[in-house]
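The chain below stands alone and is given in structure tokens; this is the form predicted alone.
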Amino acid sequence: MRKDLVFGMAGSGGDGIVSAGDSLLQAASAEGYHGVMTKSFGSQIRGGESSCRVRISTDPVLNPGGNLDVAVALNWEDFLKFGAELPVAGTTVVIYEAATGVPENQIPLVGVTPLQVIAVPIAEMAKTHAGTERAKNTVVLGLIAGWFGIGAVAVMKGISKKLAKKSQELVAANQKAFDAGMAFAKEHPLKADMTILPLEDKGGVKLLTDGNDMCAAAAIFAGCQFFGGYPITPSTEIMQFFTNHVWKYGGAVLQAEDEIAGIGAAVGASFAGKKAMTATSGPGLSLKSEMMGLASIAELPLVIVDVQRGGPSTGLPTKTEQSDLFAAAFSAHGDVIRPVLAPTSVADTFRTTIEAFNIAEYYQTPVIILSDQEIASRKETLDPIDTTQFKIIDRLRPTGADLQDYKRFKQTENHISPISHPGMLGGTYLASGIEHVESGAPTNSGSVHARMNDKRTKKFDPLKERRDLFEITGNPDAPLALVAWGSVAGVCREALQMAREQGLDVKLMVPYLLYPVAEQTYRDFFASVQKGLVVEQSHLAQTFKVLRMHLDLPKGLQSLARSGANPFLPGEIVAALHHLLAELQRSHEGKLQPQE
């Protein structure tokens, strides 16, 4: 028996692989499992070929997991199209479509061979039993509750809810595909034991959603009231969920005619005193670039998502990557920090936006979130979300005194100045993009100009000194070290649990706070490192470089980064210290030497 299974599925649009996925994680959440489900498409916009990873365990699931356990293929041509996205290995359950009409021995998988290999005429047994090739994922489902002993009751009664709006008919002859689909499988057992160890303790109600979900709901939470935006992939679902529930609050939502003019409606409503919110992905962060130096120089609150995608230009929509850094930290005119946090999982998608908005409201600046496309899709089993250990900040309101002669950018201790909004009495002022004395005045003065940027990038420096925006995880003094941050951090922590069984000693590194960088807690977390990785989905190695502007980093750190749509698995972190700790020791040896 098994603690951990990953599933992963792809077919053409249409066949419902998506779909079955759905209803397979659903259906472990409710019968008490840990679970992720990460989905992946063609870049057509309809049509095309579709993919789903589904990760089942009794722990808690830090990442989509490695290689495949089962891989289900409904046509060979749409599988082989998400190559590292779906890994086989000598120790894949390949289940396949018979009337492909491939032989089991010569399956279009080169230089593997998977642990079995099994022919199911799916499609057939769907028009037999339901009336329709349509239910096809059904029949999938009862092969892997038969094989895997995912609860048959559980998957059953998610689909029939599902369809029960439809018809009673259609539950009807779903039951019969589904049963198919487990007869298949007892009447073909595997040749080894991989059922899915059942659970003594449920551990109670799990919520099951995805990262969008629960970067809206968070900014809900933290109390935004306006959303201004234009939907790009893979960001959309974010105003979807503000356009559904935030009324209920009091807030709007705008869906403006572009990027450009969504980004400003947010900026005007930040002005106008209440929490503001855009999210995009990509090429939109680049069109909003002006308007978030515009809230830069004046000083308004505004939360920032980008959702990031492969790029540059349009780029792979549908795939994820961590290449939108330098555009986050550095795409503005002029002297500019903004900060820049990135969550790690969807559970704490929850926490990092409450903490990007309290952030924007005590410094007076924008925020980028920067999730990325594998968190924002993906769905996860957590536990509910005890939200009373959450504070929420607000943003510094002038007092009485303040409001008898009003400067709003007035020069204070901690360069934070109290802010009015339009309707308060003796708060007028003038918000501009010009350059401007304490009170709003443009000015083209150069040491005005001087004071000012002073003033805006100076506020940031107690942010830098918070070490709880990082995670630090291992044995402070190890000489091999991860960094790593987004979804990448996920794969990271397993790999550092399978460092450490194995006898390394590693500590890990996941930054919440990329931008600005915390140079004296990287400094300190460096100090015992010999050996180490900065471990990132960007060709240009983002990270590492942004690190090194900031750092002397060790001469043993390395950068180990490539491109988005080929995923890191956790045994690759694993192997890749291995060869750290080679090197480490090879040097070692060398200064060991005796004389001559």
Given for the second form:
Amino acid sequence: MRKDLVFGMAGSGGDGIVSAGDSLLQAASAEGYHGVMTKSFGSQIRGGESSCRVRISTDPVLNPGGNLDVAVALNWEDFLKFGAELPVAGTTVVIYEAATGVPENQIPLVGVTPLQVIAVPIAEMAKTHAGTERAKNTVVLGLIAGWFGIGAVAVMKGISKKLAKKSQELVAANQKAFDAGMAFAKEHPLKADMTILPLEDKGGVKLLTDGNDMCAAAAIFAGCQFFGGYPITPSTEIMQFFTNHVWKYGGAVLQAEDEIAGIGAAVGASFAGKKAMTATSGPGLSLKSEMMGLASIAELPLVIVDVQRGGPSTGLPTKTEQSDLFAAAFSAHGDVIRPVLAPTSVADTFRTTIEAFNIAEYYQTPVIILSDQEIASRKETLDPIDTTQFKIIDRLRPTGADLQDYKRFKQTENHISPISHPGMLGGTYLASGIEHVESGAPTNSGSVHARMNDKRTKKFDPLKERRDLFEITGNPDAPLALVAWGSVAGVCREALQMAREQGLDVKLMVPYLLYPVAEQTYRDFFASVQKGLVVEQSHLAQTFKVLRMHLDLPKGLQSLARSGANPFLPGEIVAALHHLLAELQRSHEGKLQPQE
Amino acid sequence: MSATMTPNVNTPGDFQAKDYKSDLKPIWCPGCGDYSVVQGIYRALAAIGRPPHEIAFISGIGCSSRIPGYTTAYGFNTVHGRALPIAQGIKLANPDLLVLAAGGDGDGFSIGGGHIAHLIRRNIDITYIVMDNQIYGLTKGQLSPTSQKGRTTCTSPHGSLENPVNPLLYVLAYGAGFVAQASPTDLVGMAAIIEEAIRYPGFAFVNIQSPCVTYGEEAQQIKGLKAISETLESLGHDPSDRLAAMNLAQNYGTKLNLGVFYRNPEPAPTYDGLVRERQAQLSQGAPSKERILDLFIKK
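Would you generate the structure of this protein in the form predicted in complex with the partner chain, following the form predicted alone above?
Next comes the full complex, and the chain you just saw is listed first.
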């Protein structure tokens, strides 16, 4: 019996691989398991290859897992395109379509001998039992139910619900395909028991959603009433969620003619006094950068979501990377600080998004949420969230006294000035991208410019002091350390657990606030560190470099960075930590040598 | 906030033109056409009578885009070419506001040219005033999208090789509900046209030939403009006839036809109005936003 199983499935577009993964995760969730699903596609609409990865566990899951426990290949050509996303190891059971004609001892996986390899006539079974090869994915779900004990009842319940709208015959045909898969599994038992541990306590209601929907829902919860955007993979679902729901709460959505108009409309809505948001991915972020500068100097609250994909330019549009940190933190001209936050999972996207709105409103500034394709499109089961625990912050409005002689950009002790909006009697002012005096009137005075730059940058000092935007786990005095953010943080949380079980004294820092760099928080964290890794999916090691730009890092801190989209595996991070420990021990031994 | 707002009606005597004039001193060159335009705007706003704090006046970048600062309304001097996207966000966030957008020909038809079509097709209730001087003034005299072919400027020293944009035809072709042209040579007429544009329920466009005294050609100074002016009224033009309007719009560059080219006799619904309807419709029985995560519960 297993506590945790990782499935990887691949086939051609139209094979229903992603829909099978969806059904599997929903069924597991209905049975009380925790789970996460990621999808990966070639960059095409129909045809081509598609894959998904489903991890199901009795305990909450922190990432999509490492090597596969179960690999399902509907054909080898497509499966092999996902070599890094779907890594097969000596512990993997490989199930594949018998019609590929590949003998079980000659499957095209180089340098690996799987635990077991089984050819199944999936297409033939679908045709025989359901009358159509389109039921291949249902046969696969039957095989999974039979061999691994997941979803024997719940899968068919879900499928029936979906297909009942079409026809009862379709439901019956799929039931036969599912049963045939189950029966095949029973007739061909696995060498090892790989059934999942049954749950005694289902643990109550669970939510099942992805990062994009969670982000949009959190924004609405935080009081966002305007969304302006332009479709771009992989962020579009955020706009879609808004178009479905925000009207109910008095809000509006604009699918603009381009990225610039999308953020422009959001800037306008914020000027008009409403909480506003836009969402995009790398290329769109580049187009929005001039408007982000405008919102900074006009001191307007605004939330910009950048769902990172592989860059530069069109890059890897459907795959994940963490290479927009430079762009998020620095892509504007002039001296400006723009807070950047990153969620690490679907669940904490809720909190991070609310935090982004609160920071935007409090500091009157654009804030970037640096999500990534993996978090944005992965589905996760999560426990219900107590929404009453969240405090919602609104911008500081002028009072009657402020409005007597209103100065929009008034210098105050904390550099934050009350902000009026059209419709407010006594609050009229000129907002502008041009430098201005306290009233808003344009100026080209160098000394005013210096003072205003001071106001616009110093106001963020308290933000850098906030320790609650950092998660630190492990022994606080550990000599070994990991730093990771975004979806890579989930992998590192698991690596931390594994490393500690193997006796390594290691700690992990996960920043939710990436920029401005909270120097003192890092200094404190690094105080005990002799060796460590900054783990990130960026070829240039952007995080490592941004940290180095702002503070002196411990000599033993190294960068573990690589391009997307190939995921880090918890095991390789643990191996890297062992290597660091060995180096550390050698250097200590070196010190013990008598000096010549 | 909407409760404190007055409806968009004429309340004569409540406000005078000077109530819309701010304390900022314009930095335009002496004799610039924009001085007249801002006067025309003060007069039009006084005729309408909305208090300044219920007006949002948005512009892009350039000489003419300084104009919101010279009014007592809420102003936003934004980035080059982007007055319209920002103005529409304001209108959608609060449809009770009177939203004006203004800019020059470069701002509106070059860098921001892509936005006009989309505001027109959405029919957002905004009045867009372009001060068209057929030159880039603030950057010191470069070719503009409305400069005549053959024009010599510092970026076209051997004469321009490009045909100009025809702003009137451009917006008519996209289906704008209100299209007019005015001139500082006729301040009273200009104020009346701006007033009518603001009152039009939907996207309204006013092109104003505003002389650039520093880089403009002689033919485009007041004297030259007067010489080519003729009112559409004197031509017997019927402003409900869109095809006739397009025909007359072809005079752009040779004649200065003043007045309303087109006013849709049956104004189409506005995007901002439809947004309100949708909000009212979908908010019926909607769960509170505190329960929004219930959408993710799978049963």
